[in-house]
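Given as structure tokens, the chain that follows is alone and in the form predicted on its own.
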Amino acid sequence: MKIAFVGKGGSGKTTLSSLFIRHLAATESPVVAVDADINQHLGAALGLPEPEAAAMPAMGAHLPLIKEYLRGSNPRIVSADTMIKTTPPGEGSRLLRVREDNPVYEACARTVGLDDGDIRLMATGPFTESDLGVSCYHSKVGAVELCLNHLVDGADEYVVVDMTAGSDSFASGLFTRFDMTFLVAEPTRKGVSVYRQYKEYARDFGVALKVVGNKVQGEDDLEFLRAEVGDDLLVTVGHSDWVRAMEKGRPPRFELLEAENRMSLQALQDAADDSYAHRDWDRYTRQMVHFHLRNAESWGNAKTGADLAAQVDPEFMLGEPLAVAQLG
């Protein structure tokens, strides 16, 4: 299933999202993590030394690669050079998998070693000097919106993403991609506010919504965020020992983690897994097919010289069996 954790910037959602991780690799999940956001601090909420996080490879700087790999024979798609963001799949397009080996994979991925297990790390990379003036984040997290169009995932299997700061997924269809968001927000007035910009605009969309308080310190912050979120608010967390040592670069091992943090993250899980109990393969086909088609009129067709709306595959219904006969 695919997971998305949003917030305000400095909200916790990366740290919160890591240890999403590190409990799903607990539970020997399989998991493909994203590092999505324009500030890339996954990989050292993960574990990793700074050096080996500045090095991990952007996905971005491999769109062609991964554009050319996707594309197959699909023979709507007369090149890779006409992909965008939002290029769905159609018969003869190359699928991904959580827990297979594709070339995707090995020009994006790094494997990060948990207490409990292995993951798959995966980033945009950042926000450069050579992008001021002339680039906007969003062209970097298009490989992350391209590669979930073509992912096809299981009940237990998870790619979890770290999402940029505030409602800026909004500005494509990658805000439909998820089976559940978590909008991490502290209780303050400022960190209910982009709740409610993505309460307001995924409500036409069928998009999950659960509300993650953080940084919690007692009965009055709780009251707030019920006030403020009513039924969307999940959990909350509040001071954790554990989350200081990981900052400070020392973290215990993960099972050391309060046990009231780890019910939180495991009822994190249990949200997630009963969304994608009911994902709608059908409608998920059709929201990625409205937003390219939406893309393809403002300003693809224009970009790639190319009737973008001729990709769509009016036969093709991305699901669970497709892949099964991919990989057969």
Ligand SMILES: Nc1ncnc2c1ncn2[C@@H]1O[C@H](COP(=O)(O)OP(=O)(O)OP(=O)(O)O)[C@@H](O)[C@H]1O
Contents of the next structure:
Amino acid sequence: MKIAFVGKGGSGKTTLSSLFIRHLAATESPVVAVDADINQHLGAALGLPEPEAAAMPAMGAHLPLIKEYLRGSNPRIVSADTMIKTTPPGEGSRLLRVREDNPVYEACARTVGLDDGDIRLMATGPFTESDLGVSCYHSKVGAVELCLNHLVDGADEYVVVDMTAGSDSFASGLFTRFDMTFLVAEPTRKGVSVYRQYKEYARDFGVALKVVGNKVQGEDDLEFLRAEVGDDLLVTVGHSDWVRAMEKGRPPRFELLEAENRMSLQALQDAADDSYAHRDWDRYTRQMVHFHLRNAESWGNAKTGADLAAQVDPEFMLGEPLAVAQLG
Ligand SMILES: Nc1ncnc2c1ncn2[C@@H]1O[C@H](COP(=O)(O)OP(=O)(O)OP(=O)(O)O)[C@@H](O)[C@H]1O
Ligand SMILES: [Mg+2]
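Complement to the form predicted on its own: the form predicted in complex with this ligand:
Let's see the whole complex now, leading with the same chain.
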């Protein structure tokens, strides 16, 4: 299943993503972690030494390889150059799986050893000043969208994406690609206003959205979040000494994380599992096509000089990994 962490800058997206990933690793679940934030911090939060975190390959820099691989022998996609971030898979396309080796992981993923097992980490790549305002800024996050649209993921395997809540993910279909979106909010008016904006976009697309209150201290904080967010409030996380120790570069073993926070992480997993159980593959595929047609018309056709609507394979539907494997 696919899970996103979004929220205001500094709310704790990276921290909670990294704790959730450690929790999943402790349950021996296979995990692909993706750092899709403008500020690339997930590697460090997972304990990668700084030089290794800085040396992470950028997915954005490997777009030609990613496109060429995913295109496979799909006759509707005449060349990798005509593939945009929303180009959907069709017959002949190659699909990605969480548990496999493939050229995309080989080029873009690194194995990170955690206390309880290894996970795969990928990163969109840092956003340098020269990227701002030009198309490669979008194409970097676009690499994530392209990969998610070509992924067939099962119930007991997890893709966890650390993202911004910015308008970038709304312009594309990225925000609709997740079984569960956790909006991390501090108990402040600003924290909650990002929630409202996200909820607004999410509503029309049936996006499953839950709020995770972070840095919550005491009754007053809790009461504020309950009043502002209502039933969308899933759990809250308090100040964590474990996190603080990690920030000092001295992470204790994960099993020493505060019991309350462990329970909150379990609640996140339960909510995501429950949401995946209701995944509607048909709607999922239709939304992918919807955003592709929208992007094709607004800029894709002009940029590539092709009619990108013709890339849509009307017969194709993504499905459970097993079913797809049998078909292929
Ligand atoms: N529950 C917590 N307990 C203690 N410290 C925390 C907690 N949550 C977050 N922090 C600290 O708050 C700071 C911001 O957190 P983090 O980097 O996870 O936020 P972010 O939303 O990913 O920020 P950005 O938007 O910059 O990517 C970090 O120093 C982190 O260690
Ligand atoms: Mg972050």
